[in-house]
Structures are given as C-alpha cells and as structure tokens.
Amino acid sequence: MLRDTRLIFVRDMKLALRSPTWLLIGIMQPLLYLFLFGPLMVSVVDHTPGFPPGGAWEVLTPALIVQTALFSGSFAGVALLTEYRVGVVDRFRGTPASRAALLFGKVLAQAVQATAQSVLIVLVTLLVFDLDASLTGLLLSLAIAAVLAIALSSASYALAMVLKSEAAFPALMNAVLLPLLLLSGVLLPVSEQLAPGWLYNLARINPLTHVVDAERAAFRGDMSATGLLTGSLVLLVMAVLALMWGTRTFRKENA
C-alpha cells in the first residue's frame, strides 16, 4: 500500500506542477484579503474587545491559512469527478493498486499543495506587513493546515464518489462551506463580546471554529492555550473520521 500511495502521490503532484497557475489562483483570494481587508483590521483589533491576543496580522494571517486549506481540500473532489468522467478512475479499477492507496496518495498531494500555498501567504505577510510570529508557531500552524487539508480532501473525495455529478458537487460544497466559514470567525472572531448569544453558541458547535482558534494560538506561539489543545483534538477526530469515510467509499466504489 505504501508503494501504491507513493505512486499516486507522485502522479498527482506531477499534474499539479504542470499547471502551477492553479496553485497561484488558489491564493489570490487570501492575498486580496491581506491587502484590502488587513489594513482595516489594524485600526480595529487594538480598540475592539473580543479579538484574540496579538496584532492584526497575527489574527488575520492564520485565519487565511485555514481558509486556504479549507477551499483547497473541500474542492479536491472536482478533479476526481473530471477523472471519473474521462475514464481515469475506471482504469485505476483495472489495476492491482490498493484502493486505500488511491485515496491516501491523492490526499497527501492535496496536503502538500495546501501547505505550499500557506507558505506563500506567510512569506508575503512577513515581507510586506508587520507580522510577528515565531518559527515554532509557524511550523505548527502549517502542520495544522496540512492535517485540515487531509481531513477535508478525504471527505471531498468521498462525497464526489457518492454524488458522481460535476454540477451538483460544487453547488453543494458552496452551500455547506459558506455558513461554516462565516461561523468559524475567519474574518471577524465570533466571540462573546462581539456576537449575540445565539450566534456565539452556534459558532461553538462548528468544528472549524475550534480549528481557527488552534491555528491562531499556534501562530502566536501560545502553546499553553486551551484553544490549541481543543482545536487539535477536534481536527484529529475530523481527520480520522474523514479518512475512514473516504477509505470505505473508495473500496466500495472501486471494488
């Protein structure tokens, strides 16, 4: 299975490197938020209660890393549906390759791509804006983004294999991701000081809220933060469940 996973991983990475434009397009939205929304937060964070500790860039940058991993992983199933339509998936079915490896190789490729995009966002913020982050915090935040990409891409691939519709899949993902993204506090933290009670309680049910809290805590190097432990545990549970669902679906659909 390890050999098959490596082969699928190398194949998907080669396909991604042949079209690096798509990797750059994937970070255009986060970069626009940095340049057009970030300066507004500079004058807001220090004077508004309810924001996490740290400056504006230490609050916004890790949230944009989560957003990048979120969209990169969640829409991974679109490429799988294209391969399904042109017959690539059927060709894989005719090989002795491990069905779980077909998923693991693709998921690892998505994690590497999301991490590379996150590194570019961090570099731009370091070079252009007044970002203050420790090396340990940066590495841990990138690890969280990679695990998030693994969890979401696993679920995305599984859902794509269930739907098998290039029209229905993006529409469903957009309908699900928008409320999850808004409730996660990526742009504005959904804290008790800023949000009404019902909205705050709704946000705490959202697992992405805890992942964003963990990412911000890791980014500023606060290893003792409760949010870091809670978010990490939530993320690990998400990853395990998504991988189990993805593996089961791939074995069933590619039997």
Given for the second form:
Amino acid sequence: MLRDTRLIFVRDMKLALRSPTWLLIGIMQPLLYLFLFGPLMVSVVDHTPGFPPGGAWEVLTPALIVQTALFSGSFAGVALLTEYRVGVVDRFRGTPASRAALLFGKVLAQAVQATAQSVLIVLVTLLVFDLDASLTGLLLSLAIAAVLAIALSSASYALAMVLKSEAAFPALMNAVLLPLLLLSGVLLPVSEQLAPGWLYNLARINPLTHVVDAERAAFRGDMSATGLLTGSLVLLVMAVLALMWGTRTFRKENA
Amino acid sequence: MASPDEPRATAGIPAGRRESAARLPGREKDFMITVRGLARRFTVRGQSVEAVKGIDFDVAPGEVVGFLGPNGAGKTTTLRMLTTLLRPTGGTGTVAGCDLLTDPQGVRRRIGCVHQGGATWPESRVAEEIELQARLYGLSRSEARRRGALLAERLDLAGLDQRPVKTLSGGQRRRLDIALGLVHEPTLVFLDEPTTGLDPQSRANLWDHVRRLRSEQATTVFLTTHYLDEADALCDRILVTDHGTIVAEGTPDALKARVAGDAITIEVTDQVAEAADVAGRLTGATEVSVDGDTVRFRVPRGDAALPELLRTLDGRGITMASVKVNRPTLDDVFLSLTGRSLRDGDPAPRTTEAAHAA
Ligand SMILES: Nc1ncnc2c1ncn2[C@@H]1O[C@H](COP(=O)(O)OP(=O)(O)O)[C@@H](O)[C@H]1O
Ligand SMILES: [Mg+2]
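Right, the form predicted on its own is done, so what does the form predicted in complex with the partner chain look like?
The complete assembly is shown below, putting the previous chain first.
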C-alpha cells in the first residue's frame, strides 16, 4: 500500500509541477489580501482592543495560510471529478492497487501543494512586510496547514465521490465554505471583546476557529498558548475522521 | 492449449499427482468466465431499472467472444460487473478462476480492461501512463518500462512516448487505452466498444491488433460492440443481447443460418403488385413486402432464384429498375429475434453495411 501511495503521489505531483498554474491561482487571493487589505489591518489592529497578540501581519498572515489550505484542499474534489469523468478513476480502481492508497497518494500531493503555497505566502510577507516570526513557529504553522489540507482534501474527495456531480460539487463547496470562513475569524477574529455573545459561541463550535487560533499561536511562536494545543487536537481529530470517511468511500465496491 | 509437448511434460509426474493436478481445478476453472443469473438493478429517483436481468454464459480460454447489442442493452453494465467495478445485485460469476463476489482482488490481478470511452488523462504523457499502469499491477520500474516500450512498438505507438495524451489522434488514444489494458499481460481482456468513434482505417487497424492478441498470445477476449460488422469480423462466438437479456448465442455463421435465406430487393417502374405476385410464386419465397416501387422478399438461395425471376418479369412485360441480393447479416438475425433493427433509425440499413465495410 505504501508503494501504491507513492506511485499515485508521484503521478499527481508530476502533473502539478508540469502546469504550475494551481500555485499561482492558489496564492493570488492571499496576495491580494496581503497587499490590498493588510495595510488597513495595521491601523485597525493598533486601535482596536480584542485582537489576538501580535501585530497586523502576525494576525493576518497565519489566517491567510489557513484560508489558502482550506480552499485548495476543499476544491481538490473538483479535479477528482474530472478524472472520474474521463475514466481515470475507474482505470485505477480496476487495478489490484489498494484503493486506500489511491486516496492517500492524492491527499499527500494536496498537502505538499498547500505547504508550497503557504511557504510562498510567508516568503512574501517576510520580504515585503514587517513580519516578526520565529523559525520553529513558522515550521509549526506550515505543518498545521499541511494537516489541514490533508483533512479537507480527504473530505473533499469523499464528498465528490458521493455526489458525483461536477456541477453540484463546487456549488455546495462555496455554500459551505463562506459561513465556515466567516465564523472562523479568519479576517477579523471573532473574539469575546469584538463579537456579540451568540456569534462568539457559534464561532467556538466551528472547528476551523480553533485551527485558526492554533495557527496564529504557532505563527507568533507562542508555544504555551492553550489555543495551540486545543486547535492541534481539533485538527488531528478532523484529519482522522476525514481520512476514515475518504477510505470508506474509496473502498466502496460501487463508488 | 493442447500442445504436442503435453505428454512429455507430464510424463515425469507420478500418476497420482498427475490425476489430482488434473482434477484440482473445479469445473468453473475450465472456463475463463462463467456467469449464472448475473443481474444489476439501478434505482434512479425511486425508479428501478433492470439494466441486466439475470444472464448466464460461459467463455472458454482463448475464445474471442462478442457481446452484441444496441445502446442501452446492458453491455457496459455487464462488463463493469465482470471487471469488479460494479457489484451485481444478483447472481454469481467466476472470472479468470476467481469468484467475482468473494475474490474481486484476484479477478483484478488476472484481467485487463479497456473501458468504453477510454481512461487516459489528457495532461499525462504516453510512456508515463503505461509505466504507472504497469506499476499499479506490481511490476518493477524497469520491467514496466521494458513492457511499455514493447507494447508501444506492437500497437504502433512507438515514438509517441513523451507526447501528452491530449495531442494524440482518436485511433492513437484508443491504442493507448488498449496498451494500458495489456501491459501486465493478462490472460483475459475485456474491451468495451473498442472501436466506437474511430475512423474506418483505425478500426481495421485495431481489429488486427485484437486478432493478433488471440493468435500470438492465446489471450481470451471478451468485447462488447453495437457494430454488426465488428462482431462478425472479430468474434468466434457472439452473445446477442437486448434489454438486459441474452436473446441468442452462437458463431456468426450459425446465427446467420437461423435466418431463412437471402434477401432480394427489386425496384420496378410500374406494376408493383404484379411484381410482388411473381416474387411470391418463386420456390421457397417468404416475407414478401411492397414499399412504393420496391418489392422485398426472401428465398433460400438468391443466386439460383434470380434467372427465373428475371425471365418471368420480362415475360409479363414488367420493367425492372434495379435488383439486389443480400446474404443474411447479423442485423437480419437481430431483426428476426427482436423485431427491430440494430441500427436505430437507419432507413437503408443494407447500403450502410456496404459503406461500413469499405
Ligand atoms: N449508473 C447508472 N444509474 C442508473 N442507470 C444506469 C446506470 N448505468 C447504466 N444504467 C442504465 O442501464 C441500462 C444499460 O446501460 P449500459 O449498460 O450502459 O448499456 P450499453 O453499454 O449496452 O449501451 C441503460 O438503460 C442505462 O440507462
Ligand atoms: Mg456501453
């Protein structure tokens, strides 16, 4: 199974490297946020109580990394549906290769791509803006982005195989992602001081909120923050559940 | 596979072992495929569709068997069940010696499949696709490359190694699909509508490859098609299917022999009714029908009936514009079995047959 996973991983990575548009499209949005929205954040963060510790870039950049991993992971299923339509998925499923390996190979390739996007975002922020970050913190935040991509792409692949509709899938994704993002405090933190009680409570139920909290803590190198531990645990549970769902869907005889 | 070597090969084995070795494979192992009561029902929005309604058949090793039927007959559904991509809702089967339901992994290891409409990724390169496919079947990288090069050579894909799949012609792409189905040298290959959408030359070329599979490697081939000429030209045996059932089975010649005689079509300038009367009086004439200026009927032997027909028409002063004699085709077989032509909505089936063959 490890061997099959590697074969599929290498195939997906080769194809991704051959047409690196995904990389550009993937970081286009976060870069726009950095350049066109970031400067506003600087003065907002300085004058508003209730923001997490750190300056504007330490608040915004980790959130953009989470958002990027979230988007690229969630839309992984779109490509899978195209592969399904042209018959590639059935071709692989007809071989003796482990069906779980088909999933794992693709998920790992997604994780690597999300990490690459995150690295680019960090590099731009470091070079252009006034980012103050530790190396361990950065590495940890990249790891969080990678695991998030694993969780979301796995769930995305599973959902795509359940829906089997190239039209319905992206529509559903958009409908789910926007509230999830707003409720996770990606742009403005949904903190106790800033949000009304009901909104705050709603955000706390959203697992993604905890992941964003953890990513911010890791990013500013605050390894003792409780948010880091909680968020990491939430993320691990998400990843395990998503991988289980994905494996079950891929193994299904009739999928 | 009864080769002259056989007695020599078994001579050294003690009689007892030889016997048990001969007996060990169960009855179903004498066949490449055995299928009993295989069925598949789909439920679409609460509506139940019986795509395959409990079919039975066997395929012997080395046979090329065609599954012939119109669109929607259930060919692809059957093939997907036989290749473990779809779980049957009824029945049992053994494919390449492995039980379809309890050992799908064993089936997958032993068969090759080429799906309808292909299965290649447009952005991948030809050599890449072949190598990956071989490695998913467990071959080493070097072995995968060796076989890939060999197959590319044999299937006229040599020199296309580094070409992205999307730049291939339809025929090349189909041959690549076939290479992907053969790269692990399976003893049994499934081909779903292998030549649909190909130009006549690519079709003829592909037929040659399928024939060579059988003659050079003794590969068993199970193919589906809705082309009569394809089934006729390629298959040792044909299973004629319609609405999820098998309506007839046999060699192309045996199937055609079921149809009573040759079809004669004459066109007259006037006196159609009288011409039909003349036709009906010929020895053994049946199925006389009139359509405008055209009279159609069947006689046991068209070539023998023609002289008398011409003489009599001439004697009665009936002027004939044209005459055509057709040997029975598989379409006639299908027509006589189901009351429909296999070529949906085709007004002049026999002339297109000629065009197809050209
Ligand atoms: N996944 C599916 N869901 C619902 N109906 C299906 C599905 N696949 C095939 N069918 C139906 O089963 C019948 C047989 O289809 P198919 O096996 O593709 O026929 P063929 O390959 O002979 O053209 C058709 O009526 C088709 O609509
Ligand atoms: Mg079909």
